[in-house]
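A single chain comes next, written as structure tokens; it is the form predicted alone.
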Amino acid sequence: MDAVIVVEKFSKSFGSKQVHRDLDFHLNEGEVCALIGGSGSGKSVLCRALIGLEKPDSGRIFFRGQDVTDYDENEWRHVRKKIAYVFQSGALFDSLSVEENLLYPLDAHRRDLSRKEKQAKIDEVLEMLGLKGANQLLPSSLSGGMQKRAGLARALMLDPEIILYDEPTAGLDPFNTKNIQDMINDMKATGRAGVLVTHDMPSAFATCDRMSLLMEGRIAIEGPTAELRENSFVQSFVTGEIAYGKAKQ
């Protein structure tokens, strides 16, 4: 299976805090990989680095075989059309309606489309994600689950090849959690690869083909979800014997 993203010897510090140390990671074509680990273990930092929002202190990042580590902002803009980031909060513009939020990336990057074509795309994605009729609503009038779905809808506007999901089920009730799981599986069914940053192990088991456990700045263990479900090391993380990015002392 071909890797669409490869991270080699990635190191990152913030002041005196070393977050990653020579970390290696990869994402294969068409798979969803869970990135799990304790709070502060650097899961979101790694995901942000995959779209150029964090620069490594050392190491390299490759997208489809191309070294993108030293890309400037203009070069990263082209990569970000192919790698969408779904922020934990949805990160919608508060003053814009749902439709205006979705129109924003289309106006910026798809000037080849007519207004009618953009409208049709917005309506199609909103209906697909269960948000039909929410076009004119402001983010403040949406529930937490709806905000997350609207954030995913905006991410889909540019037809990305890869979706990075940052804690998409955090704070959601079981019903909305199941909806998000279904949507991740729906995206996978279209051939889109994804990285799921999460503490929600049931969601990871329900959606992910492979899992990578971050600990002490590196990937401590990785492999197919079906195999790691019974792995004693992963079970120690699930039951709380391993927490906060390191083994309990």
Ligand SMILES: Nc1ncnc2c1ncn2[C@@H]1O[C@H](COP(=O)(O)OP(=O)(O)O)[C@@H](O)[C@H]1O
Contents of the next structure:
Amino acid sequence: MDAVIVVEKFSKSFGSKQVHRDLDFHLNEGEVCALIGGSGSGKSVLCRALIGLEKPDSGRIFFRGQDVTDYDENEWRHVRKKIAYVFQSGALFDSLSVEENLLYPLDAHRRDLSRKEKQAKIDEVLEMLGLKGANQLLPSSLSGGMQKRAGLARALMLDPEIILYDEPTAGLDPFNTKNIQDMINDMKATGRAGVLVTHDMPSAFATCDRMSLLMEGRIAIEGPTAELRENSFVQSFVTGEIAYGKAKQ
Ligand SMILES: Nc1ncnc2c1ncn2[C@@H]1O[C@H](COP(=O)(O)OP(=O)(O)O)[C@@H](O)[C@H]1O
Ligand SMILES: [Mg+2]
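Counterpart to the form predicted alone, namely the form predicted in complex with the named molecule:
Full complex below, order starting with the chain above.
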């Protein structure tokens, strides 16, 4: 199977704290891969590195076979049109309406589209994500589930090939969690590969083809979801016997 993203021997420290050491990771064409690990184990930093927002101390990152590690900011801007990062918080601009939030990436990157075409795109994606009519609402007036969907809507404005979902179900009730799971599966059905950063194992099992468990700076275990479901190490993580990125002593 072809890999769309390959990370080789990725190391990253902040001050004296080493977060990743020689980490290898890959994402195959068309799949959704879960990236699971304790809080602070480095999941978000790895995602940020995949779109050039963090520079590795050492190691390489490949996107469709192309070594992008040393890309300059302008080159990364092109990669970011293809890889969308749905931030943990939703990261909408608080002072802009939902529609203005969605218009923002289109104004920045799609000068080829008329205002009318942009509007049609915004309305289409809002409808797809169950946010029809929310155009003029401010993010603060949306529920947590709606904010996450609006964040995803904004990420979809540029028709990304890959979506990095950073804890999209954190803090959501079962109904909204199911909603997000369905959306991830819908995105996969359109051929978009994804990385799902999560602690929410039911969502990982419901959407992911493969799983990678990040622990002590490396992918400690990875494989097809169906196989790892039975894995005792993954089970210990799920039940909380292994926590905070470290095995209990
Ligand atoms: N910009 C930064 N400066 C210093 N430390 C950081 C920075 N970004 C992340 N870290 C640290 O790196 C570790 C991994 O962070 P993160 O990837 O956000 O973890 P998580 O797995 O919870 O997403 C944490 O200990 C965090 O405090
Ligand atoms: Mg995180």
